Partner chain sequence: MRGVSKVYGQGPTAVHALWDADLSVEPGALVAVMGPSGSGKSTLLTIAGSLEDPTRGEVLVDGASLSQMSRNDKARLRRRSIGYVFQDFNLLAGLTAVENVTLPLELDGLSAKRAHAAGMQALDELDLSDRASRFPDELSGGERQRVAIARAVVGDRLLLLADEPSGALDSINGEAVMRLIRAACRRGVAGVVVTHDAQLASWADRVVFLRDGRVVDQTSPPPSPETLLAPSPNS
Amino acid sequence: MSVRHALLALLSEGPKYGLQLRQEFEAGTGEVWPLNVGQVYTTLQRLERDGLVESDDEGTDGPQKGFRITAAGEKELVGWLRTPPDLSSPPRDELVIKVLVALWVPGVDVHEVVQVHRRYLVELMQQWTHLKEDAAETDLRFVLVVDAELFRLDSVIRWLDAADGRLRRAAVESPPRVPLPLPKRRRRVGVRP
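Generate the single chain structure for that sequence, in the form predicted alone.
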């Protein structure tokens, strides 16, 4: 998530104070992603350093210092909105790593690992669905965030199902993996043993 660009977007509406930006960020994201006020001010300092925002010239930091977006900040924001994120490499996903590691650990039933996580994800989907039903008519931003999360969780569950099926087929089709012996240490030329 780009807090930097979210703050630029909020400032594109007009000048604001740091605490106001924090409150509007949280409200604008359906209050799903809390934001530390220290992170707001650190990000604003970097944006100011990079010439993307300007602050009041009072030289004071804190809740009374106002910020506004610059022309360079507007250009940066528009460029960011129109540039697709780099999805060319898969993210380092902890669940994928857990399934891969479960294959390495002797005595671990990888299918059981998959099912434990699958059940948990289904429960999470049910919780998000109930929250969405409660807010469906009052908070469009929250509903959009929940929809995104439900789609993400659904895709993870589908991946777990596909992985479980692939692992079961692989267990039937191939004999158990026998560890290869370690290669013998080769003597290096010109080095005394």
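Small disclaimer: the values here were computed from a predicted structure and weren't measured. Positions refer to the first chain, counted from 1. What we label the rigid core is the largest C-alpha set whose atoms superpose within 1.5 Å from one form to the other. What changes on going to the form predicted in complex with its partner chain:
Splitting the chain into two rigid parts between these two forms leaves L95 and R166 on the same side.
The smaller of the two rigid parts turns by 13° against the larger between these two forms, as judged from C-alpha superpositions.
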Contents of the next structure:
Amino acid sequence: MSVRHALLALLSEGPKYGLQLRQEFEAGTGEVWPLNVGQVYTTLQRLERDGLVESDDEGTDGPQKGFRITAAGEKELVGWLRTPPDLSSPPRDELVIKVLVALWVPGVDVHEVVQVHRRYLVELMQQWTHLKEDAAETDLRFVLVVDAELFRLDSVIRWLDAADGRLRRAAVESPPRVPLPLPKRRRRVGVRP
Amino acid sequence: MRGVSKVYGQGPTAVHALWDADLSVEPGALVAVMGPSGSGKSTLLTIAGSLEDPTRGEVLVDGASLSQMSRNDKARLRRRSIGYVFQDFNLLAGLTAVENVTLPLELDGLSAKRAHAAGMQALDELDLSDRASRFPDELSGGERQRVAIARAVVGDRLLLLADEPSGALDSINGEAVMRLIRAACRRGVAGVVVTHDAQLASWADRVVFLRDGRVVDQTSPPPSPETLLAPSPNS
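Switching forms now, from the form predicted alone to the form predicted in complex with its partner chain, please provide the structure.
Below, the chain from earlier opens the complete complex, with every other chain and molecule after it.
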């Protein structure tokens, strides 16, 4: 989550005070991402240092200090909105690693491991769905955030389902796994830290 | 359902579609049954709805055992107390929306006038009053599924059974379908939805996981959803 760009976006509507920025940030993200006031002022100071915002008064700090976006700030914001996040290499996903590791450990039923995680994820989705059910229809930003979380969790469950199915099929079609000799070459796949 | 098993065929070719399945749903609760294709989800639903008899075990609806009922009693139970929602809607093409909804009531002997009033009320609750005299092919996919839900909840139904109820609808219309099923359950109906879709299942109070005909797991009652929105420690 780029607090820096979210603050630039709020300032693109017009000049604002620091506390006001914090309130509008939390309201605008469905109050799902709480933001402390120190984070707001630290970020504003860095934006000012980089020439992306400017403040009313050089001499005073505090809640009455107003900020406005500069032309360079507007250019930065527009460029950021259209820059895709780095999804080109797979993240180091802890759940994927757990399932892969479970295949090595003698006596561990990988399907049972998959089910433990599937159940946990469905329980999380139930909580998010209950929040959505209770949300007012007008609370569009909140519902968008909840949808994003539901789709993310759903995609993890779909991966678990596919992994479960592939492992069952592999168990039927292939002989039991025997330890392999050390590979001569390793395939390299880029991994985001 | 108590210890319900269903075996198709005999001897070495016998297929165990369900194996010693227990499932109870209280009035007002919605339970989702999740599992991959071939896990026994649809068999569970057809047995719960008395459309098929179990090989072993017992099914009780509102305390009455289906195995003790005559075929006529079971047919009456299906018409009066059990509503079905299918993936492909199953509306009759030659009947209007309201005629589709009132059909089970009229088959049960209710006068046409009273059945029509109940049907219009069910359509009204689903915001479909102005579509009452349209035929299924004059309705959108989302509207057809809402008519199917109206048909499933019309009258005094005790049990609502839904098989992949969002069918091929997009996620927004699928969510609308689940909101309606959820609302029907809040009014006191016991609901069972079978699905492979976690987003649909997450509308349920409890999710039961089926695998190879066996109930292998279920969710615990979730903690208050507000825990998801707990402020971070540094805020």
